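In the form predicted alone, a lone chain appears below as structure tokens.
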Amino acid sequence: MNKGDYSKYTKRSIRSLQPYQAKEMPCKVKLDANESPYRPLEETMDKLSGIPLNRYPDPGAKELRKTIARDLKIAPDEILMGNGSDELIYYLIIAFGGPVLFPVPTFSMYGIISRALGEEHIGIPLDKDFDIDTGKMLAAVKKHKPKLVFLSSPNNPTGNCFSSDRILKIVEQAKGIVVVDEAYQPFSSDKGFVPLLKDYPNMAVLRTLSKIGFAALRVGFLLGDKGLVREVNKVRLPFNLNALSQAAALEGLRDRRAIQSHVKAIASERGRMFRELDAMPGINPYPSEANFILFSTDNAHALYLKLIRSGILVRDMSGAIRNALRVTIGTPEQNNFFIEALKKATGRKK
């Protein structure tokens, strides 16, 4: 064996995988990762100093689950906490297996984790409006009998919510579990599917604190029937959510007014950004219910490189959607900087 060559020892499903690349690039304005530009916990961090770091954290995150349960009007045993939504997606696929079905383009981790675990995965293209193609999805449900269906709504990277009636048709037809991933729900006018969980035992909902200002904490949670949660909990690693994240999340959730203020500010800036982009010749933004805007343009990769040279990092989505970039909504100052740089890069500066 050549030194450093271990590929022949790995599972076949792993050999063709590439590590997920979370790009870290020096830039003046970072608008590529759908993070909140606001830092709501700065004034409360001193309250975390008394956490005993020599002790393991609460394995079930009981206080955090109680708080979330109270907010969402569900029972604590209908919640499973995870180290971000990614970990919970991993646990769902371990617990229920494949085939795994999802529309495309969507959040890449559904496919990546399925591949890593050696499970069959099927991507069904969205329709021309980036909504679920009901006919094709229902045909795939009938043909492949998926154990899991993932539906990200609002969807990343397109930003739109899927039609509720289309989601429910899939829930009603599927024999497996349908997971509605609501990572961006706080920014949406859609109230989400949590109130419907009691009516559809084969539906689960994913939520996260990452998009509303707590990305560093890595706190995600799965909501669903307590029997479903119990099965997924069987594969959860012990102490998966550290004590600092639990305590910081509790402090953050107690300051709902600040969170709501930041979410409202981001939604307002999203509207302004859309109007600015829509007014630019050659820039075609898509309506968004998330904290980002997808837009298409000629030669998106060249524009992406020009923006980097201007000190702005956005996300090049051309691998999923032809000639498309995705920009996260930042502060008004960051957004102004982006708009001016975009005008200059496209030769349309006033």
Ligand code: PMP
Second form
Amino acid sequence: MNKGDYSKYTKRSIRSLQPYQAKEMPCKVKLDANESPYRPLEETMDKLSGIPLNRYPDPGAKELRKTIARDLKIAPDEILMGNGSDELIYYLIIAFGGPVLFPVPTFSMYGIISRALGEEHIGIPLDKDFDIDTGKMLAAVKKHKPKLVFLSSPNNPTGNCFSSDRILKIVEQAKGIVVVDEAYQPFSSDKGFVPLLKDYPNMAVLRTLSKIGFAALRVGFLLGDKGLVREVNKVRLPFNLNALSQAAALEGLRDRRAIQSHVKAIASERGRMFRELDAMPGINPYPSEANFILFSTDNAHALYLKLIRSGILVRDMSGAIRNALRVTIGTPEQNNFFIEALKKATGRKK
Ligand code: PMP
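Having seen the form predicted alone, the form predicted together with the named molecule:
In what comes next, the whole complex appears, and the chain from above leads the way.
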């Protein structure tokens, strides 16, 4: 395909749309956007944020995109910002439509959003190692001709990365857009797919700040060819990323060292947690490249309830994987608390 020509991927009804353009012009008196000229609690608000809260945010999140572009060595127009990557999944499915294909079990929103938008979606079981079942996935690509494929790598809830060569096989054979969702990439030893974007024009990558300390800000981003970004931008709501989130994310990203050291601490605790879980009779943890560990046990739901009684909330994944629970890696103290409660709940400790 011609790079830059992505409209053939886009749903017919969206193709002729233009991205919303909010006029931005330096001026002395700004009276174009029906904002209030007044700033309630101005002093307090200024102290809190220093941002004029009576004005709409930068519709293009330019500073933030510039910063991310610099970090990832790509161009700002190869980035689309979302109110969390959830919102970008929504936009991708609105813009390109279905069928939407993904392996299962995986992040539930691919299916939920497809359903909400009335788009066909197909889940193809992972193989016994939780890797992509290449034969089945390629057969589904051929049969259903998906407009979109979502591959979460590392995968939520299994925690593993899919094999790169399997991902690339899907990218090569799919006629639609393949989105590699790298929400958990910072915790992984894999480099991820951003450096390969220029070689695979129908591939896009999703990232988020939610897992590295900024979940409350709701900041996610889509990375891909600028033509692809342009198509998805057609369905983006004009001011989807609020001003406080833009400012806080910029500030947060400035402290790369802090983020790195937290990510490192979590990865190291993940190793310790895995060894602890692995040593417990009746608990089978799965190797993880993310900030959580999936483990199976005899009666997961009963264990889940026992943990709640000890004040610990994990995620019961039994609906997707038989007798499996997912625990997020916390601080060393939180992890110790969890391990002790788990030992008690499984009868390994009084
Ligand atoms: N992708 C995956 C694989 C996830 O697990 C999550 C969060 N659970 C998201 C995307 C959404 O993240 P957010 O909307 O917070 O950016």
